[in-house]
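One chain comes next, on its own, written out as structure tokens in the form predicted on its own.
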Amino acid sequence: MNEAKQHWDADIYCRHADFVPALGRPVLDLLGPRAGERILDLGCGDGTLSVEIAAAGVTVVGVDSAPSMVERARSRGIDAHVADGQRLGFESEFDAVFSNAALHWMRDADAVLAGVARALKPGGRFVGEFGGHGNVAAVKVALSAVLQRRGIDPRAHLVWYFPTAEAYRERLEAHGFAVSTTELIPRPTPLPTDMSGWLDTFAGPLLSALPEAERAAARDEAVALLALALRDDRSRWTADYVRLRFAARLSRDERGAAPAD
């Protein structure tokens, strides 16, 4: 399995993605924070949906496994800490446990899901949105045409977990959560920069498989096939996003003891 990981720059990600955190806001309406409730924000980013979440009157506890995020979290005044969100340490600590945007870097879902259940009190809830099946399709078949041609399987570079809706229910289910829903919702994103900044923002451990002097051209490239299908007449780009929205709420513990009434 390819060991390249993703770098996260705070500035640059609030210069070519600052629509991911305005794009999760209808998740806070299906999470529906209430005063006093202690929360996880799983993967929370520069802390803008967190600094939200507080709002409800809630204590909020961010983790993220980019530092450069982290700070940013804090800056904001979020009590945000540096973790991976596929190594969870807390024990029935939360009422909810909210993600956006985060959880498609997480490819071991299975420990995830263990985690979180882990932190969830009994009977907790667990919401969030990440990429689902389908999701930048035109930019995985560019990036594995661009890596073939320069002898590379795609296969191993491949970071981004998207499952279907069904496969991401069976796996909740399996972790001793109720399902209320889980959907793909085809969201079409425009870009605020250009298909090259998303790339530089996104598509690091792809690109980081090429000696660093080819990648800018392998990027290019991959801009160049990509704009066949995502530019428009006026050089606007837009995203092909496929997003899985879900909630659930914690039946049972990682023992298979149901929460008491």
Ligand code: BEZ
Contents of the next structure:
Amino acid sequence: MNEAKQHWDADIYCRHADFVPALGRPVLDLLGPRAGERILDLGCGDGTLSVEIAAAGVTVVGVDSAPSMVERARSRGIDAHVADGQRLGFESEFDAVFSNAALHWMRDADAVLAGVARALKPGGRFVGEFGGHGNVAAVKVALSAVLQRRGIDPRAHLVWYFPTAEAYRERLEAHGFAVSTTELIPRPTPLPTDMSGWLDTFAGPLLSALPEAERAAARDEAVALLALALRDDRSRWTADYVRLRFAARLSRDERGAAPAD
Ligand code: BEZ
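For comparison with the form predicted on its own, provide the form predicted together with ligand BEZ.
Below is the whole assembly, all chains and molecules, this chain first.
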């Protein structure tokens, strides 16, 4: 979790977004944690998936920029720390780095990849999933419309990073990774509550561009627009998620040396 102007509250997150770790489980299968490994969970959130990785006999370290999430992960027994994923300070100590639903909050993807490459042992894995090109497109359009109506250029506030599969593959390769997969997966996602709850949980960077007194009305206007596209005839909401899933292995360190084996 990341980015200034996005406030994270572990209880609100659990109420409106408990599907996030639940739907991240296929990424755990792709990671294939092995007993005895040391794995970094980058953007560990409340630690739900960190606990599952640890259950494989792995030593897990979690980092997240949100103190309330780190506190929750710690209460689950995870060695979690508040840290910016764009400034990782680890050196050649992990067999793998895992990340679910966090990298789209980190705009400086090159800084993230440089930090991940430094944190991995030679040959270490980087496996994860985050929002890819086209993710929450309807939501972006509706929020942009309500900001524009209030005289605000939304582009400065659209902080999310949703690359294409090709662009992310190229970035991974530029940082010394051999890429086995980068795949865009459309994943319409039923919401456990509703679009107001989703916007309250995730749309901080856009809605906080407005004076506090105007935010609730702007959010409700966005919800009314989004109902045309994302609410069904039984009033259930489905968010227009697109995931970018990837798996890669560090094939040289940041100084250009190839791994021993
Ligand atoms: C996502 O998980 O795709 C996402 C969550 C919050 C804001 C934007 C995207």
